[in-house]
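Let's start with one chain on its own, the form predicted alone, as structure tokens.
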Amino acid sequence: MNKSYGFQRQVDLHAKADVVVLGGGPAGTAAAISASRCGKKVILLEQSGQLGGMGTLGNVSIFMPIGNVTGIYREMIAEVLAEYLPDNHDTSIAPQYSPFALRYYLNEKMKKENVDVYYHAEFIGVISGQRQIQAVIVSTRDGLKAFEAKQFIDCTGDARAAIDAGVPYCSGRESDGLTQPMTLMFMMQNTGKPVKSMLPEGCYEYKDKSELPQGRHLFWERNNDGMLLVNMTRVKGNGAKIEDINFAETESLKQVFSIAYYLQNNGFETYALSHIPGQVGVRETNQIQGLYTLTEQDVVGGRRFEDVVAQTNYEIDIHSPDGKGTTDERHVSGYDIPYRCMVSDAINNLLVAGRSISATHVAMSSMRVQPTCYALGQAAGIAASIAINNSCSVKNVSMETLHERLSEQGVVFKK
């Protein structure tokens, strides 16, 4: 189908800011906070009705261990999950949390940090020229609106703004473009008494662990409240593609009911299905081509960079892109993520933070988790502020100044 339409519309300017952040997930919330703490007027645009990204929207309500609990991420742990707060920053934690409590916390946090949040504001396109973005257009409940800024930070997870502005990108593994599969995580509650299991018509009746979508059990129950967090569905596809995400939403829900039935008949007879989030979780879509691309060799080799902005020792964790019940898991001792992975040569006033930074398929499988995205977002917010102060492009931000500001905001790097 080659037919296309031209679409032109005058769009009213709704608001201006120093920094506009697109996407209110871990990277976006941290970017907004850190930029505001640098004295900048910040607008955060979120397509849904809640902040937190997949941590709240997709019920990915456990923070994976990254070996460096620092900066805004550490602050969050101290304020919401104090019982998990380690004495030292260079300790790994993996706290299971309430997505509902995190959602409320982030709402209140943005008010305290003087960030203007716009919910139900979905990115449509950029207005740009001469390697500079002037404004972004978003769809709101009040129609199309424009937002202007001096600096923009793309935390959409899919690099939506960057791609629309002409930043080169790639998707999936190098051999065939396939991305990691999608997963709909869900929760079950221990009622303390046997529950009646239910298998809706059309669902799968799994008899053995080997028949499950991931071929394994993967769940957590860490807070002594009877809440079981289940990560066992798996749907092949790219979450940035229309047909793939359409299929994933229905197929993953079918798998949820099927897996819950299986668990209720295999050791979890007192557990009732208690929460299914409103959308499937997406692990991987697009990666920008930045000034530097993080590689598998960087990750496994523990490489250090002078322009470090985040550190992690989270494992290589590739859920099989072909949809099979296998996972490539490899130990990682710890490595740096450089600032250049968030910067494109195509646009002077745009940073990309979160899972869509410049990284190969294998490297991305390690850096994609929520705590790392908080770290990347915090660095992006500060860097955007420095670029404004110095009237320079984001690629010319002083690393010495960036590291000083990160330190002032509580970020500590391992040597």
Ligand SMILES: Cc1cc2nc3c(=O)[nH]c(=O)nc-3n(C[C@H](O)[C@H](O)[C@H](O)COP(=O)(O)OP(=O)(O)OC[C@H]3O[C@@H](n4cnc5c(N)ncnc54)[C@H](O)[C@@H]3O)c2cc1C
Given for the second form:
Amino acid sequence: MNKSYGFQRQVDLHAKADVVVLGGGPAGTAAAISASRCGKKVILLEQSGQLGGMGTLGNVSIFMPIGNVTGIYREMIAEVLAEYLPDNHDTSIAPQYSPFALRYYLNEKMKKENVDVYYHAEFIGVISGQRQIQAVIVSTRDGLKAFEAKQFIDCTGDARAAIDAGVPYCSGRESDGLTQPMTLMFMMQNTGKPVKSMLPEGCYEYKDKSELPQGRHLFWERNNDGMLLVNMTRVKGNGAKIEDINFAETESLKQVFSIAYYLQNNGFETYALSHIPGQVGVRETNQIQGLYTLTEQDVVGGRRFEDVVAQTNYEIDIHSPDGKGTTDERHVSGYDIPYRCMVSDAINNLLVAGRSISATHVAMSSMRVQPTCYALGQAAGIAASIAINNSCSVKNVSMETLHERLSEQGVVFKK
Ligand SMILES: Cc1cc2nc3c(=O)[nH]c(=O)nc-3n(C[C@H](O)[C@H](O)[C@H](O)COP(=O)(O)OP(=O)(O)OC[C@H]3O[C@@H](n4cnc5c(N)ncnc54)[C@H](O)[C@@H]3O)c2cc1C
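The form predicted together with the named molecule is what I want next, because the block you gave corresponds to the form predicted alone; please supply it.
Following is the full complex, with the preceding chain placed first.
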């Protein structure tokens, strides 16, 4: 279909801020908090009814270890998961948490931090010119609205605003563009007594492990409360493509019921299906092409950067983009992510934080986990504030000042 339509409307300005953050996942919530702590008026626009991104919406309720529990992420652990708080910043932790408790915590945290959150506010497009975004158009429950700001931070996970503003981007493997598959994570609760297993019509009857979508068992029950978190569905495709996500939503739900039935008949006879989130989890979609692109060599070689904004030693973790079977998991000793991965040459007042920063497919598989995204968001919020204070482009933010402010906000980097 080659047909297209022009679309023009007058849209009322709804609010102005110093910094508008798009997307309230790990990167977006941290960006909003850190910018607000720099004294900026901050608006956070989130398309769903909850904050936390994949960590709540997608029920990804475990923080993967990154070997640097610092800054806002550390503060969150202290406030909601105090029993896991390590003495040292560089100790690895992988706490399993309640996505419901995190959702509540983030709502209240934003109020305490003076961040204006707009729920059900979906970014639609930018109003821009001369390398500058002036406003964003947002679909709300009350129709289309415009929001103005001096700085914008794209934390949509898909680089939605950056792409609309003309920032170059790419998706998936360099060889064929395939991204990591999607997974609908679900929970089962140990009821202490046998439960009646149920296999709805049309579901799969897996006979053994090799027939499962990932060909393996992958679940956690870390808190001795009988709650099993299951990461075993797998649907290939790119979550930013209409047909792929349409297929993934129905196929992943079919797999949830099929896997629950399999587990109930293979060792989990007392576990009932207790929570299925409202949307499939999306691992990988779009990466901007920033001033620097993080590479596999940087990750494997433990590269350090002068403009470091986040540190991680999370493994290379690629769920096979082809669908079934293998996962590429490789140990990583620890590396830096530079500020330039969040900055594009195309727009002066836009940063991109979270999983859609400038990184190759392999590097992205390591940097994508939640604690790293919180760290990137925190740095982006501060950098946007510095750019406002100094009336400069995000490209020209002083790294010395950024590091000073990060340190004031409790961020510690390993030497
Ligand atoms: C199945 C799965 C398992 C994973 N396992 C783990 C794990 O065990 N541990 C771990 O730490 N990490 C894990 N991850 C990775 C991690 O959850 C994500 O990479 C991380 O949440 C990315 O954070 P983010 O802030 O960049 O984006 P997201 O978490 O994707 O958040 C983006 C936010 O932006 C909002 N948004 C999107 N588009 C718009 C728009 N147009 N307008 C307004 N808002 C918008 C979304 O609703 C969402 O709230 C997993 C991911 C998946 C999918």
